[in-house]
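Only one chain is included here, represented as structure tokens and corresponding to the form predicted on its own.
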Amino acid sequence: MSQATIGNTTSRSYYEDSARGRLLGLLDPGSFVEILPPAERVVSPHLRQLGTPAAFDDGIVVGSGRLEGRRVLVAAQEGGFMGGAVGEVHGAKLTGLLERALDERPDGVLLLAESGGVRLHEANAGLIAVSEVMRAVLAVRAAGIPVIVLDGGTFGCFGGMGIVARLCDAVAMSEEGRLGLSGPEVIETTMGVEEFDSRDRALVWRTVGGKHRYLLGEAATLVEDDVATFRAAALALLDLTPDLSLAALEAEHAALGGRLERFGDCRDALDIWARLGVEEPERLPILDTAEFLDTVRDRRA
């Protein structure tokens, strides 16, 4: 984990931290405390007929804790055991903390995502637990509850887990998280490197990035990799109210398809920024968050 001083304040990545480090970070000291813990060794089953290394947790934290006192039920995914990658375990842990705030009724749900998708070892499995998460996620939200994702992690938010995210009221992210459908690396399989070349780090980022994330407006908020930002972000965003009324769906879709109207044809997220008026769109990736949040004041989609 990464440390730097600045000033009388200690920045910690958020990048490079845990799942338990996030949380313990994230959270009011001494408030969090975990739902099935590592001493309850709840592995997936899959795994060890499959001779493959299993992990005490499963890749995923769940509990609860206060954030600013207030009172919310948190998963972390950890991006250290294949990927994030949900199984039948890791799914269900995360379902059961949804359902549970359907009891509970806290504050808001932080979902700390770190995840390529399904697990391809636990296939069909795995596919049901992400159907199961998306169900819970919108279960909760209909009963007035926020759902909040935090995607700032190594391994971005693909697949199953980039439609929850999407699903859920709102995402902060680093310009260092990555939202998406299909991977980088599942992208250049499919289509070809000529389509998609998953070794363009720069390619990567400005497609999947926070920065374009946030200009499309797929990303509420665009922070620091600080885990103390997303904190202050977290708690600015537990204040909101999920809609899932029929004018609000409308209302998005008729967002999405002006907005393939407006970009269908560009190539490249370059000709976006360019025709969202963005002065320079090629000077973007290089710009601090600060200068990038001023720079692109008014300009998104």
Contents of the next structure:
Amino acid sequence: MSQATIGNTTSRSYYEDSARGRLLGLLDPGSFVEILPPAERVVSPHLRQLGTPAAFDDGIVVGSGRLEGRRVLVAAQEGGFMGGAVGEVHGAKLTGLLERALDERPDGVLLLAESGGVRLHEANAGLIAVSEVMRAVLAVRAAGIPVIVLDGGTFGCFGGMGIVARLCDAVAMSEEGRLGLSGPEVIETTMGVEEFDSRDRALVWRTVGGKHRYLLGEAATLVEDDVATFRAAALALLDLTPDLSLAALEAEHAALGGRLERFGDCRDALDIWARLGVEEPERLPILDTAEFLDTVRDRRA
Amino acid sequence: MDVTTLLDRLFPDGHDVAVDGVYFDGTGRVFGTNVSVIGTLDNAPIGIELAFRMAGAVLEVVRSHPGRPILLLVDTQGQRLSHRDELLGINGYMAHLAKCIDLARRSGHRILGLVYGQAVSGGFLATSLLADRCYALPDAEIRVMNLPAMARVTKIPLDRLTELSAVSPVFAPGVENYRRMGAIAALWDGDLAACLAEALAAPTDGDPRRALGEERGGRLMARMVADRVRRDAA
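Let me have the form predicted in complex with its partner chain next, following on from the form predicted on its own.
Complete assembly follows, chain above in first position.
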């Protein structure tokens, strides 16, 4: 974890923190209680079979806590363990936590996503687990409990977890966060470097990074890379009221159709940003978060 | 099995399913019950346009045919892998499709999936894996990735993966593995119309796949872990 003191306030990078570090920084001090902690030794049975090292928490921390006194259930994926990939145990912990929300009815569920998606070492179990998480997220929202995603970790949020994130009420991202379905490396490996050059960092950030996701409306909030700002964003989003009605999904359908019509022929984020009416779109990547938010005010899709 | 043969066998009482490129939809009749059909063919990659079109079809069924069962016949090699689809937020389109299917379920539509060709990765996640019950034809293919690609990514030798896939259903492709893991309720063979009618009549309650996977010895920890996280004191 990196800490830098600015004036009297301590800034703590969300990007560089661990799953547990983020949770402790996010929740009210002393309020976090972990469920199935590492001491329980609930590990993946499949990794052992393949001779691959396992983790005692299978790369995900789940539990309950408080956010400014409000009751929340929380899950945080640990990118440091297999890129936060979802296997049988990892996925079942997340599903169980979401189902717990149906019983406890907290003020919200926070999902600190950091994942490359399905863990290939237990591919079938991971894929099915993600679909169970998907159904559980929708059941929690249908019960009127908001599910909020925070996305600002090193590995981003991809694969099945990229779909899960967009099933939730809102995604709060930092510029450093990334959100998508197939990661740039996967596309490059399968389709060729001319389709997506994963080593072109500028191209990657302006395609799947926080600023573009915010402009498109895929992320509700863009925050600085700082645990305290993520905390403030999560707290504000807890007031959302889930709406999965036919009218809400028809409105979403119209918006997604509009996006296709308006930007379907764009081949680069710069084209989209220009079409949104941003002057000098090529400057957006170098702006800090505050300047960026100021520049794109009223320019979001 | 090609789509025409499949539809004729599923709906001996007739259907009006129309094919447009790699997409099709319409209504079939089986023993007096109307069933809405939404699907793709030719191992179609599911890109933004296709996901959007399927979502629209689901919403149309919810609006115009309250309670009518929906059968998903999605043959897919997976999500479309392209820079342009990522740029436009393909994960959001997939999520939208999943939300529409879930809305139909909550509105009282029975949702069934039948894997008749290929079901791969993201294209499977946003469709048949969200059904109340998903079935498969015995010669269909389900996978996340093939073994050679998996060996490259995981750096586990192909020989070792091949050896393990003979005994473990956890990572090797195959409908039987997905049946053992609980994701496929049953394989359909012989009289497909009778299989469909039976599936339409079967009760549905919640998501039974963890329990099925445990019962069939394919996923031994998922149910226990989820139950403990749901109920353990915290």
